[in-house]
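Below sits a lone chain in structure tokens, taken as the form predicted on its own.
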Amino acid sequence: MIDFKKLEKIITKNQKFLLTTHVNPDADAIGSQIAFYQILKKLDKESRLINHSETPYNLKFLDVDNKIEKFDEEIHKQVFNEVDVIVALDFNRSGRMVRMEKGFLKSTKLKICIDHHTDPENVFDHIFDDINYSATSHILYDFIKQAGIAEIDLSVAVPVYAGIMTDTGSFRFERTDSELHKITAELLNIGVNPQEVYDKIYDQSKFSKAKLLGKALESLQLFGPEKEIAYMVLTQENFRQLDAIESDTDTFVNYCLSIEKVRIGIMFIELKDGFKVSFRSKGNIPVNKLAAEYGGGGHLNASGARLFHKRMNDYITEILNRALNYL
């Protein structure tokens, strides 16, 4: 169990909070640091919101406060050593923070990871981290009602559905319980409206998402002797034809999963300095332990590594090949 008491103390001991998350954010990672953000002004606490990416824009709605920066090393150098307290939020491995890693480690001051994936890295001083939340997101909800820091207001409820919903596949994943049904029904009793929020994240897609959904699904492909691979690749090629980003491509591998017989998905997206993985799987199949062959991780189902300054193609037949030992 996370050990709210002991979060309390260092929000309540402290004055100046720097929150980051992982690159290419996507609805949970922002969530949970916008609704901690909302925390902390609450409690007249100062707060720098910095990521290494931008912000997707299909979630700039919940930051409205305009608060969150992409991380400049020029500019934001000093700012690992003017806060009392780094937050790390919806991640544990401070490779995530790609740029924003090196003055992270350097840094003296307190770090603490407020997260649900498996294996936490131990760089951080304190970790609140429990794979049984359905979402970073979930915590915060759990740590403002337990603790009673603060009142869930819409600016809170907001970020924090937003999250929850997003990371259980529009409650349909696991962990979704009547539990989480019964948080989810007193946001919405505070004012969150759930179609909006799945408006705005899900269908005002830009023109060149949907194009790029089209070169995914073109290059859909089966792999192994039973079939039961699937997986799409995207090169940098298709993202400047059709003028696209990286956060375009958040659940596309779930099409994978569509597919009759078909147990594990992948996707292999190129990148400008090197290339992603994203794992789905169904069932008992542990694409965490497939991804952490590679410096990922993430959850049984759903999971993911960045492979650095690695050439795409010289690893797709070998992942294919190490993702048939776990069917």
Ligand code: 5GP
Contents of the next structure:
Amino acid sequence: MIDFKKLEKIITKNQKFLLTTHVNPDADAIGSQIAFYQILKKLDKESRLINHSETPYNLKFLDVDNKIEKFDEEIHKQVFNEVDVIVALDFNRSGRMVRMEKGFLKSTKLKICIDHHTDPENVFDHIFDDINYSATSHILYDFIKQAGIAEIDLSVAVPVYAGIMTDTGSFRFERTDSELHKITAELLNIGVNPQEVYDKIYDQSKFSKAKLLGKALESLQLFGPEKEIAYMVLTQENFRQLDAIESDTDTFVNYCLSIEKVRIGIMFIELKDGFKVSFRSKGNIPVNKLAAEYGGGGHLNASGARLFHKRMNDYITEILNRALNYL
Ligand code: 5GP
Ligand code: MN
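The block above covers the form predicted on its own; next, return the form predicted together with guanosine-5'-monophosphate (5GP).
Full complex below, order starting with the chain above.
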């Protein structure tokens, strides 16, 4: 059980907040950040919203007040000590802030984490987490409801809905239950338009994204004696040719699991500096443990790792072989 009373006290007692989320943010990351900001705004608190990554173009509609800033070492040098509280949303390891990590760790201000992943790192003063939640946005919904701290109007309902919809794979992953659908029903009653939110997030892609998916599918391979692993590889060359960006790869890895017999899906994405691996699994295969072998983490069935300064080609075979141990 999350101690919502404690979270409420922290909000009431303080005035200035810095809200941040993880690198390459998804809709739950931005959704929970915006929902939290909207609550603070209703309570007349001040907030800065700063992230390592730029907000992906399909999520910009959530940032209605255009509050999110992309981190800049020069401009934001002082910000970690100018606020009363730093709030980490939808992640629990400081490395996920990338260039913001240094300033975060050095800051003497109160640091809190609100999240639904396993194994939080010991770098926060207070952790409000529970892995039974479908999304960080879902935690915030429960918090606002239980604390009665502010009204849940459309400005909160839309980002919360976006976070829940995407983190549940549009209401099909494990945490989708009747309770969650009751919450969704309430959000719709408040005025959320599900067609519109889905369309903005998934069906307004740049042409380059569809072409990149083509490249990813072309690279698809099966691996292992029983062909239970499927993997895809995207190189920097692919991104350059199509003028595509990392966030365009969101959800591609799921195609690996759509193949018969496949129980682990892996996508290798070459970055400008190093590479990223996304892991997905079916049943109780703990790909978060596999990701942790490479310094990453995540959920039982969806996890990832980023290996900076490493060459992707040196690792593909090794990671595939390591994955075999989890079948
Ligand atoms: P995705 O593959 O969609 O980027 O991420 C899937 C899940 O894995 C997300 O819940 C995310 O939090 C987690 N994840 C992805 N990359 C990393 C990483 O580099 N480190 C950690 N700790 N978790 C990650
Ligand atoms: Mn999440």
